[in-house]
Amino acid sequence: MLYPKANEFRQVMDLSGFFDFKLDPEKRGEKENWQKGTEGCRVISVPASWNEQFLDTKNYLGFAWYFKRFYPPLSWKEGRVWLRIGAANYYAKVWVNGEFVGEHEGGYLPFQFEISDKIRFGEENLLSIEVENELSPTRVPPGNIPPEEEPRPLRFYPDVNFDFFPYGGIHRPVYLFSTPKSYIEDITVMTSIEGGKGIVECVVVKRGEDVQEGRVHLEGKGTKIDQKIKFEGNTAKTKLTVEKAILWSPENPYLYELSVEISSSKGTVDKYCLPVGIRTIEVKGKKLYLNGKPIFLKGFGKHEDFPVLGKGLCLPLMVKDYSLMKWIGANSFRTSHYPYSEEMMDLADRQGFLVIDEIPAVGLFFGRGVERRLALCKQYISELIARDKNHPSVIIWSIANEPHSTKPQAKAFFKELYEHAKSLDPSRPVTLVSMLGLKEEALEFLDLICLNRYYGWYTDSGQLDIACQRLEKELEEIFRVHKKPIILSEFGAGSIAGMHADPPEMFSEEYQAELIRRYCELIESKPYMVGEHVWCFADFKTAQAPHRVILNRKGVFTRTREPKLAAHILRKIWRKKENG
């Protein structure tokens, strides 16, 4: 799914800013047409979680309607007209002019629908989007379980299976755009390295038969490659050789421009560009290769989360953001517990940030219903690599995180997406991020382990040097076992900023510092273990709950993102070659 690009054969229009609002909570709106325009809506801006832009939406999970007017272009008639939504949670259906066009299950990935037929060139166009996000146990993520499914001690309010808020809305741009009726419908590129030289492998697909060749052009410092591609059915291949590559890294993210043309016997009848960064990424015996050296991950668990925004894009916090973790000296961070926007995969490309990129399936469990949330696993691994596999960042698939798998048929689910991550694509390694250690029977044919761990927070509370001596221990046997490189993806304790306490205890800067400084000690000690995550970058908001005081305070930022000690501790650790 290319991302929608202005160009002399393309035009974008952005929908995105104020539409009309309105809640549904007794589902009456599709019954009574109000796919075809209502009364009594509210403004809202797009994107942006509904639920702290009113006092009424907080914790409201039901169905709501968007509504937006828009003149097309009239230079858009003469070929395809597209409408993409980035992301809608968790479910949308979309109708333009009163004519259902689509609709989409996920709440965190994009979707689009060619709408030609539906478009009213020369007069005013409604576009109406229904979005629902009640809690389910058959939806991934899952919500609402009966106790005797998956009891728990604590329950959330909203009875979520997962620690982050359920936030509902358009949480990422609207966008109309245009294509030429032939045009390139996907690019998939995928890069190695032979000796000094960088090798280029791109897949173009097009739609359109008048259309039987085209042309690929790679620029960049002393490069400049152009190369004639020739279609068999709808796809063309072919492979690029860069004398003395500069290759894509954190210290050198340095970006090629790719860009492929198809034409017809009249001329050029589509282009499209895109950045491309020349690296390999592999796991070989205990360690983490990047082009060929051994990398390890130092940064974060993130969550996009911000005050009256919620999920919603933000373009000036995301640089904050990027700013604060170059600061303090990471190198990566993973999407948990969902893919973030295309706009930070684009970033983290031109910034050298190494992404593990995570699909929605957070608090997975095993009872009723797993076949279903198979297939929307599946559903989003597909449209997740669609989506990213072209950013240079992205170096490793998640397939979940902290799966409730004790039951028998958790190992099949995993192997299962596991199998499918690699059929589409098999440059990357797979992981799943486990909370159960050798409980977890999946460790077995993933590609690395990752790793939760909070001795010293949930279990051995204010003990660090147990903790510590707990980790060590579990660390060593898991290795022991798997021989497989091991990144502790989860670490870290709760802080409220300004509480202090000296000895260190629970919920004081000074025992979070501590606990990060001696897991990272601890963690770099060891020859197997490739990464560093610790959660998590900045507090974020939860479901209510007694154990969480409105947020979850784990941030070494906090949710406005001033730092707390541990942010300054963490900075000496990453940046400790700076500093001597």
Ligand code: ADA
The other form holds:
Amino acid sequence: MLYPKANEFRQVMDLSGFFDFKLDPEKRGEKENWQKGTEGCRVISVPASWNEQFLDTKNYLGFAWYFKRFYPPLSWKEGRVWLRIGAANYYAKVWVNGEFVGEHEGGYLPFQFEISDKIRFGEENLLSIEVENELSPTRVPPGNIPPEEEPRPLRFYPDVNFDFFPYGGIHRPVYLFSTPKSYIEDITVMTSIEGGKGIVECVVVKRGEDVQEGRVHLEGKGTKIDQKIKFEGNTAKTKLTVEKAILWSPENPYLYELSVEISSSKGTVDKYCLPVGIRTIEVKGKKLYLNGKPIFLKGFGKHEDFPVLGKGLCLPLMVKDYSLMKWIGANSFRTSHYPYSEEMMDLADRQGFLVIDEIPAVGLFFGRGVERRLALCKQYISELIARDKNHPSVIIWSIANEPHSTKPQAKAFFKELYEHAKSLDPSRPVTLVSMLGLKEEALEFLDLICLNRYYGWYTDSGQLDIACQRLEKELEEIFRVHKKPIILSEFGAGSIAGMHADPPEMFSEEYQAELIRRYCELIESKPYMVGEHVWCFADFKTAQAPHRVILNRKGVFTRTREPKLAAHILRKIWRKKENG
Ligand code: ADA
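Please move on to the form predicted together with this ligand, as the form predicted on its own is already shown.
Every component of the complex follows; first up is the chain already shown.
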């Protein structure tokens, strides 16, 4: 799914900003035709969650309506007009001028509809979007699971089966964009390396019978390649060879520019440009290789989370987070526990971060409704790979976080998801982030192992020596059995910023820093360990529960991005090479 970009053939109008907003707790809106407009609205900002923009929406998880009036440029009349929503959590229905255009389930991936036949040129148009964020056991991620289905000692309010706040709303930009009648629908880029040469394979999909050919152009330092393409049906394939290719890596995130044009008998009719990073990623033996060299992932699990914004896209915050990750010496992060924004992925390409890209399959259980949850996970894998397949920064797909794989059908469930991901993208390793260790039967077929461990926090609390002994024993055991590279994808401790104790005690900054230091020391001593992702980058909002002090406080930065002692310790560890 191509991100909307303007050029001489395409235009983009960002509808983000102030929308009219109205809660619909009785779900009366559709019956009362709110899609044609309604009274009694307030102003809300998009993109952002609704929960922290007002006092009466904090824990609101029901239906809500967004309205925006707009004028499409007359010049768009000749082409096609599209509406694209970057993400709306959890379920969205869309109308233009009161006419239904489509709906989408899932809170973290974009969806778009052609609205050419609904748009009225030369007059004001009305966009109406109904968003609802109800929790349900048959949704992914699940909530409101009956206790008998999923016994848990401590339940959250709202009753989520995951450890972050269930923010609702339109969290990413709303774009109106135009394409020509005949247009480029999709571009897939696969890169490889053959004897120092970069190989860039492109597959172009177009729409429009009048188009039979086109061209691709790849430009970069010392490279300018131009190649004709011919369509068979709606698809054209080509392969470019880049002499002395500059490979993409965290040290040198070099991006070429690929330009694709399609033409009819009257000449070029559409064009789309995208950055291309030439790199390879593969698992071999006990190592993870980038461009044929072993790599080690240093970084974090994160969240899209900030006061007032909730999960809303915030570019200054994104720039800040990347600058702090550079400062601390990280080269990687996981999009825990859902796909992050396209803008975040673009910056990962440009700044050279290695990303584990995760679908919103967190808190999965294997009781009633498992078929529906499987179908949703497959949908999310398809949508995520369609969106992020061309990012060199994305090196691994994660098909779940900490599933409660305690039932026999869990292995088949994940085998089906693993094969689905591989069928869509054979070029990247696929993993699942497990808390069960050897009891996770899916470890048998995953390409590499991601494990979350909290010895010294939830177990062996306050006893770091025992914690590290347990961790070492378990890592050795898992590698002995599976002989696959392992990433410790979560480890850490909570700390209240400003709270100190010596000797270190739980919730003090010193304890958090010392646990992280001890874990990193152990992880880096094992040749089969290929990554350490601290949980987590910054404190973040969770639902309410006795074990959460308003926030999950395992961040090495506070929620407003002030460094705790652990941040300074990590900087010493991760930048020790530079610091000598
Ligand atoms: C799990 C989970 C995280 C967070 C963490 C914690 O590993 O994946 O989302 O809940 O535990 O802080 O306990």
